[in-house]
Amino acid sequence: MSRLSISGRGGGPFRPRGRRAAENLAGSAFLMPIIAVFIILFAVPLAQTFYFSLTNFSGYSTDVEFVGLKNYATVFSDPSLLQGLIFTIMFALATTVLITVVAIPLAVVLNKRFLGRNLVRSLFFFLSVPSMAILGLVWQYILSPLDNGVVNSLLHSLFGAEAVAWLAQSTSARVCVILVAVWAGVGWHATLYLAYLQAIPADLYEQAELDGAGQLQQFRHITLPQLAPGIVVSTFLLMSGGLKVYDLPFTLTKGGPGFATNTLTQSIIVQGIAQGRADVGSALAVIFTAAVALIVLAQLVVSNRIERSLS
């Protein structure tokens, strides 16, 4: 009998401890580029940013000092970047919730038979294609009040009301942000959504519908549970993307008005390149990424959870 026919303990084939080794060995080759590209361009820069968060480095000198959690303080004393921090986590949490609640229903009629259903698909997905900065420049021509704004130019010949300064409120100038930011992923998410719709057996509806379940009760008990992974894998990226925004507020309301759109990205590039503050711009680096970890990583376990009870 062949050596290499002898079946092992757990019933499958023998086979030598050196061939096993060599094996593995082999495997794991094939992670070195990806290591190598970890540590290099996340690991190294991580700890340089971390080390740098602690001196007085400006950006242009080698020669700094330790200064300790001196930047970090200045980081929770400073109003502007305060803001920043709590718009960017009210912009993640809004657009997370608002596309996941237009987007999903939106892939359930899109998953219907209808005349013109490949052409509205494509519609809704074509919002996505360009890119947030295009986005937010065209955004603003289309919220500007003066005669070239859009929406003022409606509102006026419908109902003859005063152009409104859309971008130059507080309030407004986040609402905006925020479903401008809707309004581009909405359709992107639909199409995630559409591909999880398209792989749930349709013999699980045939049979409901012999039990006599509408509409309404096979969505609560078939639709959503099927979709349960595509809600996992879409607020993921949501909550990642939102917390690290910064092309679509920049281009449409440039941080303003005052600091009311200003985001933790933002803030980093004007602390760090701007400003000539390494230091406060790899303190605030540090913070976000910290809290970029804790959200989603709460967000992942809340995930989980929802999809083991829908499941």
Given for the second form:
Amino acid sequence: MSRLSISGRGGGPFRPRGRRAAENLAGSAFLMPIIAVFIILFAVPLAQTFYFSLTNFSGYSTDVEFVGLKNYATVFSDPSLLQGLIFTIMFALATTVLITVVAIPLAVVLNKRFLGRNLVRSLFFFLSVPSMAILGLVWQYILSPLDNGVVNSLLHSLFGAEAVAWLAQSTSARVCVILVAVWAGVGWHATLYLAYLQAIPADLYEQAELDGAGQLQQFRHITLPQLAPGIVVSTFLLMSGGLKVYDLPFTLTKGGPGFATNTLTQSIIVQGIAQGRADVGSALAVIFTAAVALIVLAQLVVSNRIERSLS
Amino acid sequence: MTPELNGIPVSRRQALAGLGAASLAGALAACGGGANAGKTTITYLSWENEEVARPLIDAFETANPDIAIDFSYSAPTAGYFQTLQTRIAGNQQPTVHRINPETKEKLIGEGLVADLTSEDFMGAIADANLRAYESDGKIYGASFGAWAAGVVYNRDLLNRNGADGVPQTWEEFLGLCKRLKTAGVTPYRESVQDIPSMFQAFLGAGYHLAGDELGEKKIFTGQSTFSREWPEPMRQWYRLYEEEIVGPESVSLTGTQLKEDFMAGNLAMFVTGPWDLTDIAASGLDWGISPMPAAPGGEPFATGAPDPGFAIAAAAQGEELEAARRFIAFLASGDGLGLAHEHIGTLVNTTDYTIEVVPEYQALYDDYLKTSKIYLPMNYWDHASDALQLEGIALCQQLVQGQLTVEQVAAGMDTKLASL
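Having seen the form predicted alone, could you give me the form predicted in complex with the partner chain?
In what comes next, the whole complex appears, and the chain from above leads the way.
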């Protein structure tokens, strides 16, 4: 064994210091374009947004005055914005939990051998292909409050039920928005879990069967721990996507009834663009970015702890 | 020293951005400027897509060979004003663009649009259209069309239940709805995804009878409040729900769902405007359209408003300004109005030009739209009309859900206005 192949402290092969520095420099050089893009497309606009949030910027003229924290006070005293914050958090949490709870068993089923398995996998995955905005418009028809709405006709023909105005009451509208998002997202996340399931060595299950473990025990002690990294990835995507939701509630309910299904991103767009209040919109965007960063960070910490406890 | 552009001080950043834009524009012009060489070019941000706007542009350019129009399009409404806002913020305001009630406060307040009051082409514009874009006695938008919405009805369903049209008074209208309902016909539906049209018409009718041209503008000058102006007409409209003619499903009904339900023959009456009439006419139904019935003490009226006006950028000078004036003058001419009606469907509202509309709509056009017996509250809201409209919709939805009273809706509007 040559001296160069002796493992260093990090477990990797030993390399002279000069060569390591050159490799680091090369690595950094590869990162430079990404860092530049990040600064131009994220850091600069975010800094500008923060600056505008402290001014009376209308969006029409850059001739602005500094107003301090006035726009932040406006945000926290507006009931419609607070309702938007509540529903956004409710949506993100509910869709994360429900999709995870449904997608894992679905992935386990789709991982088994049965006739037409590939077709069924494709059908579930297909739900995530159309944009959420289109799904919102389609579901608006499906949930039409008229007698000829798809759901209402079905309920009438099966049970003789009267037409229900699904999207006209605050609670049912919120439930509908969340359930449509779950329906649309579950197939994609099941596919994600499927990829992780297929990486689990089959001999683990064979050994467990020899030891007399039942299906439920195999799921609890093999499948779930092996899926833990997948759960972290999936819930991270769900939580961050849920907090940023805009298209589905907007097309399905336009944020109503009242402000029951209003979301923070909808408020940012409406305030900043439609209402020509780019100052308040910017303050909302800053609060939103900070809130998303905090919540997602907290969620990652919790997920990692769960991952460690399962494995 | 602060650099200046046409006498306006600009920052170094703006100057650099302008230089960059000018270089880019120069390079682009050098690449493809052959056809327009020697012409005055104006930029025009269109409200209509190129397919329908192109005949007007072509006709204008043919009649004015020394002017070229640099056409761009953005879809109304929010997208259009987002594009306009972005271009203004980037020092690229189009020479000619649209102005509407929701944006006029910003555009006029920031000094971004030119005063058109004394232009020749303003002479024939209808009163309602002039008022819509007026501020401090000056007019900043040239609007040549308008829309009026009324109650569309299924003539067969009404005839079978003893009515030959939409009743003229609110009491008779409610009575007809109850008769239809008893006969198993869905009498009337509406969407509460906007401030309800029937209520808007009641408001307008009241102001019109009182000879009050200010309308709800009084609220914004401190002479009145929503709590004083809204409750009575709103109470009348809300009888639709109190007397169980319409249910809370109105909150989630869309205009398209209403139209399709009507065209399927399931619905006797609903409120709509010119945008739906082609489809309804094609459905084969025997139909008609009437103004809104008169609430007690009022008169039949229509919900409606002038079209968005054409505005000229205040920064336009010299040949560019003259070319923009000639473009709007062309739009105001018989040729321009005829083409706008033919290709865009503009319902012309000027004193010197008349169009023919579908026979069912003719009476509403002649007696209400052309006589400015149309009302849309947002046109009279001096500022923050978008924010107030959203608040109004949310409050009306909560009223329909039974969560608020009429008085609380009006008070909620006052509270919102005070916060803006």
